[in-house]
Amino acid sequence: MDDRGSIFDEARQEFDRLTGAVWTPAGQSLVFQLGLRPGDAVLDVCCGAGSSAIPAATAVGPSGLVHAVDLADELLEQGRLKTSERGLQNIEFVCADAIEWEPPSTVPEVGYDAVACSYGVFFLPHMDATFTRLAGLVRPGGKVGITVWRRGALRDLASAFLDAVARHGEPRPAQAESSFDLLERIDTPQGLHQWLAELGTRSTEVRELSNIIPATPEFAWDLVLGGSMRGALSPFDAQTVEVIRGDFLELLAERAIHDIDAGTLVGTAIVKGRNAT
């Protein structure tokens, strides 16, 4: 299993519990902003359990298709179960690497009508080059769209968690902090506008999705375990992890962190022409 997928396979239960409060609002907002129509062909990369892929499938209808691609098998299986429950037959969840994805023969020769990526672009290796290649799979006049955390989102929670980890002999994990650093160019409306334009697009549109969620102990810990921050716990045994959980919740109380800012930017743009061969 590729390390990029394994951490989210481990996080599948907590990831799923976050769906209603975090993943679904952003996924639906992204699909709405992309303006998908019946019959469209859509590629959803870093799709997880389908927070944007499933709304895309309902938007494009039975005459359209959605390819939902991720490296996390367990999350893909969750997506398959959800689509089966809804009777959707126009969406395929595929365990594949987005950096190597090529459209199958079911996609029109001119390319996809849209590529979507919700909270995943910052996990792509060589983010700029990889997403430029993905944009090249879209027909001229089609759209690309992403969601990313807005500047400041999750910062207080992440800082408290990393400080709790550091109490147990490990330095503040550079990898966990770097996931926020990668966002610096695209976590403001102006920055995301510019980044999308540099991909060879036009008519960029960025909207802010405000999402302030009460920091209950259960939800705060699910946010830690349901995403990339979980990796900071890998050096510890289960007993130490439980102690870290207590320290983390204690720090949230000491710092009067009563709410979690899950604010998100939703960015879309129209593709000018082919960007990849």
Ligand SMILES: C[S@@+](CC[C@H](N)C(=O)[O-])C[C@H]1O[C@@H](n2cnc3c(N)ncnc32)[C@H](O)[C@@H]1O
Given for the second form:
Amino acid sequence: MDDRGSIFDEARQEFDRLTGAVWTPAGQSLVFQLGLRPGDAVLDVCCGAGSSAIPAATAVGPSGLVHAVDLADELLEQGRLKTSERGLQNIEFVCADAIEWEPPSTVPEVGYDAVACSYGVFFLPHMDATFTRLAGLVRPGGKVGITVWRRGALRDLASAFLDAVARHGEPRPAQAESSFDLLERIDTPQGLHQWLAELGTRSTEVRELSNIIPATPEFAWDLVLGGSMRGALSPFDAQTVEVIRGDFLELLAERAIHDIDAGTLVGTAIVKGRNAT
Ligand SMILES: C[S@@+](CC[C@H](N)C(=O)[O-])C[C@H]1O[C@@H](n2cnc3c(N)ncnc32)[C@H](O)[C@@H]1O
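Switch over from the form predicted alone to the form predicted together with this ligand, please.
Below, the chain from earlier opens the complete complex, with every other chain and molecule after it.
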């Protein structure tokens, strides 16, 4: 296993508990907006446990194929279990780095029909160059699509959490900071339109998925532990983490944070290809 997948491997239980409320609505919206058809070949990078890759596999049917790529072995294993429960045989979960992915020979020579990435693009090293390369694996006229947190989403929750952590004197981890910096360029409809267009695409479409979730203590803490915020807790022992959890929940109550805004942008575009305009 690649070390960079380890945060999400550690997060597997909480990540899984977020599936129904967070990951699946976005994954399904992305697949719908991509307009996948039976027989299509799809690459899903940063696929996690398959929240967009599994709906993609059902959309493309037995004559299509989905390559679902992630660094986190444990999430991939959850994805394999889900697909075998559903009897899907057209999807392959592969532990690999998205930045190095090369299509195997089962993919038509012209390329994939679509590349999807749900809540993952801001984790990719050299985000622009990496995603431009991935878009280059799509045939001219095929599609790329991503989901990202909309500006302001998770903001109140993240501030309460980081304030609780700061009481224990630890700075924010570099990885979380750089992911949030990258996200800032693409977390508005206008920013995402522009970013997609700069990849060499046309007909960009950005839609907003509203998702307001009651902030129960269990769900709020799962959101912290089920994603990259979890990294901020790695310097602390279990006892301190428990104190931070208590402080965090107190701050949510003090600040009257009763709901979590998990608003998301779903952006898709058509790949122009080498000579097209
Ligand atoms: C927030 S999760 C989203 C997972 C999934 N797309 C979903 O929406 O449920 C981000 C995922 O990106 C993966 N990831 C981060 N960097 C990656 C890379 N370079 N190559 C492949 N996967 C990566 C992580 O392991 C994690 O599973």
